[in-house]
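There is one chain below, alone, in structure tokens, taken in the form predicted alone.
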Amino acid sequence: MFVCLSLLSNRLFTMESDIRILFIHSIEQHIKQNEFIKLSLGNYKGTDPDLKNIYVKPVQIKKQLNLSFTYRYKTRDITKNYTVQEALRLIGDLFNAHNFAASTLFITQANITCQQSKNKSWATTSSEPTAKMPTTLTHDHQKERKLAQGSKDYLHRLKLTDEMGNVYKNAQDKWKQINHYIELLSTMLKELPAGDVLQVVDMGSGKGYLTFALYDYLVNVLGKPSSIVGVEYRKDMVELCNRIAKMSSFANLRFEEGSIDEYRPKIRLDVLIALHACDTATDDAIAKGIENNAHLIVVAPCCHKQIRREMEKSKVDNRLDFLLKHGIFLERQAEMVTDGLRALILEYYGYQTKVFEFVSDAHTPKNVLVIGVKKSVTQKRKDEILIKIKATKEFFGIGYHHLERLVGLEV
């Protein structure tokens, strides 16, 4: 007769084979009774040196209950979904192979642990419940956005939403991109030094999608007094954005016509942003941030032509020349070298840098974000950076980096 483990309180079992069979049966029973919350398989004893744990939770996919397995490795997670019967067979195989020496079943009434002791015997105990049943099992649940859709005038005027505030189908990717951008910046914006009014410049603001969203987030979500200037060389875009800003009553948001290299801030510069400024225009923007001692510099580079031309011109003989003879590899290497040197130069001037993915390739191929947060730097570290910059340039046959010349650091 089947006995539910959760009813056995803290009673200890000692029959090894029965214990593991009973534990697996208990998982199945609690799934049928809608009491299963999650399962943790730990203390891995298998042959994969990088696998640490497996976590199992219920998930609903296409209206069918499945079990989602998250394989936790040292440097990554891999998720696989199985039907309930497939999952139970897999759990049974893992137990029979003795791959995991400690497993905990979380149900609504208790936590049930099945564990192997040092002398290889198995025992099962139960304790008070610590996990809560999730509110939804939907696999593709909607992610909470930093900016709600709603009836925001500027979104409708920018042709992202209809009059009711619903995002147009063909604007879904742009909407996700905007929110992802705000999400990445949100923590850093909150940590900026307190001041009277946060002064932000968006270099190459284009149609202003992200500029408007950032102003909305700072002023209306965070309640942070802010002034934002969008710099754009296309006169029609500047006029359009200024008109929308006025109609939206965004009093401290304005757009100015001009190029990045010619722009001269008229006010203190706290945050500098340049998304998809082409080739050396990104360097122009970073230099403006460094020169004006901006607290936060955020750029998403594209079109890394200047360094690629330097590498093509020199054709140095090094350990990577077998790769660089292929155009696509040379292009990718030039991108990494360009942005790597940009990060080093930012660090030389006292910025703590991060380089990571901006948005997935599904939305835009320009997906690297370089962020610099103003901190401090020792002279020893500056000397080390100069040596590293020089060595990198020599290795790839680079005569100069445009940002070096702009800030007067050419080595």
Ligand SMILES: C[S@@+](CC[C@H](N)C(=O)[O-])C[C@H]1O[C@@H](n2cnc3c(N)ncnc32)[C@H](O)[C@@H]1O
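Rigid core (definition): largest C-alpha set, two forms, superposition within 1.5 Å. Positions refer to the first chain, counted from 1. On a predicted model such as this, the values are computed, not experimentally measured, just so you know. Compared with the form predicted in complex with the named molecule:
- Fitting the two forms on the rigid core leaves the C-alpha of Lys118 displaced by at least 2 angstroms between the two forms.
- If you fit the rigid core between the two forms, you'll see the Cα of Gln85 move by 2 angstroms or more.
- The two forms, fitted on the rigid core, differ between the two forms by less than 2 Å at the CA of Ser186.
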Given for the second form:
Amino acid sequence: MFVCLSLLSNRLFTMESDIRILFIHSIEQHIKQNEFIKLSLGNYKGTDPDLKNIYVKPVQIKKQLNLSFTYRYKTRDITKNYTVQEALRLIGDLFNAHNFAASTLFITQANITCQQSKNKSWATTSSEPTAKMPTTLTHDHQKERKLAQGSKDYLHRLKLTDEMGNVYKNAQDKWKQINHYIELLSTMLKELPAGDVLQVVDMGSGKGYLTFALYDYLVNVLGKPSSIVGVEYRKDMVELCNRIAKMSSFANLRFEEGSIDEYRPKIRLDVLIALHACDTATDDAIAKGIENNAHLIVVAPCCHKQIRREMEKSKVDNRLDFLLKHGIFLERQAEMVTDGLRALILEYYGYQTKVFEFVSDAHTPKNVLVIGVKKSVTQKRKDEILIKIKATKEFFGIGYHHLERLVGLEV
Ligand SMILES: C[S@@+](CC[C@H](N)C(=O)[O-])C[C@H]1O[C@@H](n2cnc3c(N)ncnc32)[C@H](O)[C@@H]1O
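Switching conditions: you have the form predicted alone, so give me the form predicted in complex with the named molecule.
Expanding to the full complex; the earlier chain stays at the top.
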């Protein structure tokens, strides 16, 4: 008769083979009863000098329950997914080969550890549960996200989720932002001309949250051959991101140390992204996109200091001076003027532009997205744009806009 280990809390078994058979039966039973959270196979005694342990967790693949095995090696992780039957067979083989001397099964009611003692005998013990069931597997009504959190090891390495794929409480805003950003981009990316490997550059990639998510979405969700380069001048970030990309087997995702204005694409530049690149770094990024004829330019600007300084310096008398004498209004106006002029300059170069709030300001104040999609522009419209830029600068007392200087359009 089958005996569920969780019902035998604190009881010790001594028959070695029975114990391991019961442990594997128990895993199967708890999977069937929807109580299985994860399994860790540790204290490795096998022959592979680099393997440390294996983590097993449930994942939904094409609406089927599978078990995902993460093989943790000294310098990288490898993830493989198996059907439940294949996985149970594999776990049985690993146990029979005596490869792992300590394994813990995490279920909703308990943690059950099966381990070999110094005298080589096996025993199981059970203790209070410490793991929680991941919400993606238990709540079908959860908001559908472009990126399923459960099976993404890179999210764990970037410290956004725990090992089981649960988003940490303090990473919830970032997670929402990432998904929303992918959701917005997904429509635009589908409209790009079909062709070769998509060449994407993320300027000021920082810790790479959005760079990784975009790569994962393009390559693993859409199946679109893509190459992404993150440009960042912080060496530590570049090294960290390259390490995680390698561990995640993201072969065409790399990070380069350097400044945005010095970046030269090796092949083409199809999509340019710059999220929260500070002050005029956003202009450097837009200029790279324009120069290289990118199909799509997406920037989320931040710290609009250059135009604010220009406006403060000149203090022109205009119909808005009653507003602009207040620092906070001047700051907000400077943001709008900076980004409004950026959109106009993009239009001048044939980009159809949109400016909108991309996440609620409850999540981040840097929440405006400027998007340019390459189309065409008439000479008449270009002339109108130049007049508009000139008038706007005069009205606000702006000597120059960094972007117009970069693209050689100063009027
Ligand atoms: C606020 S972080 C944003 C990171 C990332 N894009 C995101 O949204 O999560 C801005 C990053 O841009 C980098 N950065 C700013 N100006 C840069 C420049 N001119 N060249 C290269 N990197 C730059 C900074 O080092 C920083 O890591």
